[in-house]
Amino acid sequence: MRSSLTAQLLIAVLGWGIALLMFFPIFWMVLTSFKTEGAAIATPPQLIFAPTLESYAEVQSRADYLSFAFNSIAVSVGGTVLALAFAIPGAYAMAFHPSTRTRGTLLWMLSTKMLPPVGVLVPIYLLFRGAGLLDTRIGLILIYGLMNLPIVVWMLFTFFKEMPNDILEAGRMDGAKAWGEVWYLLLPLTLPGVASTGLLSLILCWNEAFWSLNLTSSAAAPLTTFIASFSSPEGLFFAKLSAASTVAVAPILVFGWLSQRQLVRGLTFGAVK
C-alpha cells in the first residue's frame, strides 16, 4: 500500500513539474509584456516590478491587430476546412475499403512532414507566383491544408477503423450509398474523433509560422507574421515583442482550453473497447 502511495505521489509530483516546466515561457513571455525594455533586459531578471501597459499601447499604433487577427481565423479555419474536406473520404476509403497499397500509401503521406520545408519553398513560391496566390488568404488556405492533411488522414483513418464494419454494412442493406454512409452513419458515431482532428488541424494552422513569413507580406498576413514585425535591425525589443506574443497567442491559448475536454476525449476515442 505505501508503495504504491509513494508511487502515485511521484508520478503526480513529476506531472505537476513537466507541466509547470512547459508552462513557464508563457508565463515568462506574459510577465515581461508588462515590463518597460530597460526591466525586460535587466540582470538578474526582475520578478518585482511596476506594471506597464506602454508595449501593448505601442503594438497596436504600430499595427492593425484586428486585421492580423482576422486574417489568421480565416486561414486557419479555411485550412482546416480543406483538410477535413480531402481527408474524411480518403480516409474512409483506406478504412473500409483497403487494397494492398494502403499501408505504402499512408506510410508514404505520414513520410512527407519529414521533409524540411525549406526544402520546398522556391518551387512552392515560384508556383504561387505564377498563379498569382502570393499574399492572399487563398494561397495559404492552400498551403496549410496540404501542409495538415498527411496528420488529419493518419487521425481519421485511426478513428475510423474503431468502428465496427458492421454498422455500415446494414446501412448498405437498407440502401445508403458511400456518401450516406459517411453522411449519416460514420461521421456522427466518431464525431470526438473527427472534432479533436478539426482541432488539433486549427491550432498548427494557427502557430504556423514558416509559410505565412515567406508567402505573405502584408494584404493576408496572420498573426505569426504580426509577431515577426517586432523585430528589427536594430535589435529586439523584448517588452514588446512579448506583448506582440502575448495578443498573438491569447485567443487559441483561450480556445484551446476551452475544448481540452473534447481535444482529450477525441484523442483517446476508441481507446478503450
Given for the second form:
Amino acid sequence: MRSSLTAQLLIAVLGWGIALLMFFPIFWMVLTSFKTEGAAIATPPQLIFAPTLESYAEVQSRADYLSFAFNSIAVSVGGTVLALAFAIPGAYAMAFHPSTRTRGTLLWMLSTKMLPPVGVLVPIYLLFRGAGLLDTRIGLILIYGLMNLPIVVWMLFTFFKEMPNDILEAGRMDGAKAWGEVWYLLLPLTLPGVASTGLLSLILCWNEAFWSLNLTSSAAAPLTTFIASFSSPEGLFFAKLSAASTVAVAPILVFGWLSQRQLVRGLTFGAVK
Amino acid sequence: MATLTLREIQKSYGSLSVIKNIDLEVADREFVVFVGPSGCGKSTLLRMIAGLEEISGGDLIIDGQRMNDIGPADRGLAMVFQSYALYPHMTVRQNMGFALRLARVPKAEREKKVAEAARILQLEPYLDRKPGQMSGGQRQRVAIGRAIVRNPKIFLFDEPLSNLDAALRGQMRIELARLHEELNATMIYVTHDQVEAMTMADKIVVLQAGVIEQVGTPLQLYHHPANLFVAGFIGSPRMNFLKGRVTGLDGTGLSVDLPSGARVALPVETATVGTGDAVTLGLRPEALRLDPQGPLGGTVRLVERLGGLTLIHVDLDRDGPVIVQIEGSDGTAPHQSVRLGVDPAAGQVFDGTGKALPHLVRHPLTH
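Can you switch from the form predicted on its own and show the form predicted together with its partner chain instead?
So here's everything in the complex, that chain up top.
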C-alpha cells in the first residue's frame, strides 16, 4: 500500500505530537529538578532560569540514594528471575502440551490482574508480618514475581506458540527430555521474545510503588519509596521531589533506551518472522 | 535386527476413532511404505510408532518388546520430518550430533559418527553451515543424517520428499533406496504419493480411514488389488472402471456384459458371485489396446503423447470414459471412432461390495 504525501505528513505530525505529549512530564520534571524551590512553583512557569544543583545536593544529604538504588535493582532482577523461573515451564506446558483446561487457566491467570491490589493488601500484609517478610528484599521479590507472573506467562505463551512443534518433537526423538527441549531448543529459538518479556518485567518491577510503599520502610525500600519520602507532611518541595524522581527514573530510562531495539523486536517477534 | 509388530493398534480422540485395529508385521531390513489419501491416518500411525502420539489400544512391539509406554527417545527409533525440523540455531554438525551430545557420547566419537554420516550423504562441505543457508534438498539430507547418526533400529520417514520439487524428488528417491541398501536398516515411510510407494517399497500398506485396505509388494498391489479402493489408488494413470453384469460363469472364469452389450470374459474365481450380479470391471490402461475386432467401441476425446507412451482418452459408447495406454508414439487422432480389445489376464472383477474376485492367472512376479 502506498499512502499519499499528505497522509504521510499527517501521520508524522501525529506521531511527533503524541511522543512529545508523552515525553513532556518527564521533560518538565527534569527541568524542575534544576530549579530553586522558589522558581519551581513560580507562576507563570519559567522555561528560562539559572540552573542549580542544590536540590540534588539536598536529596543526597537527606537519603542514601545508592542504598535505595541497590534495593531497586535487587528486587527488580529478583522478581523478574522468579517470574521467569515459574513462567517458562508453565508457558511451555500450556503451549506444547495443552489440556482441555489450558485456555481457562490462562484466562484465570489474567483475571487476577483485574483485581485491584489494594483489595488483598490487608491479607498480604498480615501474611508478611507473620512470616517476618515485612521490609525485606525477599518479601518484595516474592510479591513482584507473583504480580508479574500472569503477564509474563501470557507473553511467553504467545512467543512459544510461534515455535514449530516439529522442532521440539525432533528433539524428543533425539533423546531430549522436557528440560532438554526447553534449554537446548525452545529458549535459544525464542530468545528475543523471552528477553523482551524479561525487560518488560524489569520495568514493571522498577516502577512498582504500591507494594513497596506498603511493605517496606527502610531496609528493603526501593527507589519508588525514596521518591515518596520527599512528599513530606510539611508540604511539597517540587524541586527536591523532581530531583529525587529524576535520579530514580534515570537508570530505567537509560536501560529502556538501550534495550528498545530488543523490546520492539521481541514484541513484533511473530509478525516479522 | 529390528522387527516391528502392531497388534490391534487403535487411536481415538474422545469418541472419534482415527486408527481402527491395525495389525501389521514389519520384518528386519524391510522398507515398508504407508500410503493413502490425506486424512487416512498414515502419519498418525507413524507418530504412534515414534512415540509422539499416545496409543489408545493394542500393542506396539519392537524386537519382541512391548513399547507402548516407553518414551520416544528410548524406543531406539529415528524420524525424518516433512518439514525437516532442523534446529535452526545449530550448524549441520551440531544438528547431526545433537542426539549423541544428549546421550553424553564423548566428543571424539561424536565427531567420527557425524563425519561418517556426512560422507554417506555427501554433506562434508556443509558441516559448518546453518540450515538457513542450505537448499531444500541439502536440508533434507541433513535431516536424514541426523537420523543415521543415531544408528536407530528403525528409520521413520514422514512424507520427507513432499516439500521438494519434482526433479529433486526423483533424485532423493534413488538416494533413499541406495541408503536403505547401504545401511541395511528397517525403514517405515509415509507418503501420499503412490509413485514413491511403488518405487521404494518392499512392502506397501494401503490405508484408508484408519483401516488397512491391503498389504503387499508393489506388484501384488498393482496386479492383484484386493478391492476397488486399492485398484484405484495404485497405478497412474488410474485403472479404468466399467459397470456391468455377470452373464455366465464356469470353472475358467466369468463373462460380463456391459451396458453397450459388449461382452468381456475374465479368468477369475466365481464362488462368491452368481449370474445377473452387478460387478465392476477393472481394466488397467495397458490392458486395453486398439483392436478393430475388439469388443468395446467409442470415440477418441483426447490424445496425450509422451513420446515413449501414448495415452488415448476414449469415450466408450454407453460404457463410460476410459484411458488406453499404448507403447511408443501412436497416430490416433481425436474424434476418431475406435474399437478396443481387452487383455483378459490383466483385467479385474470387483463384486457389489467392491471386493476383488481372486484372479486365476497370477502375475509371475507376485508369488
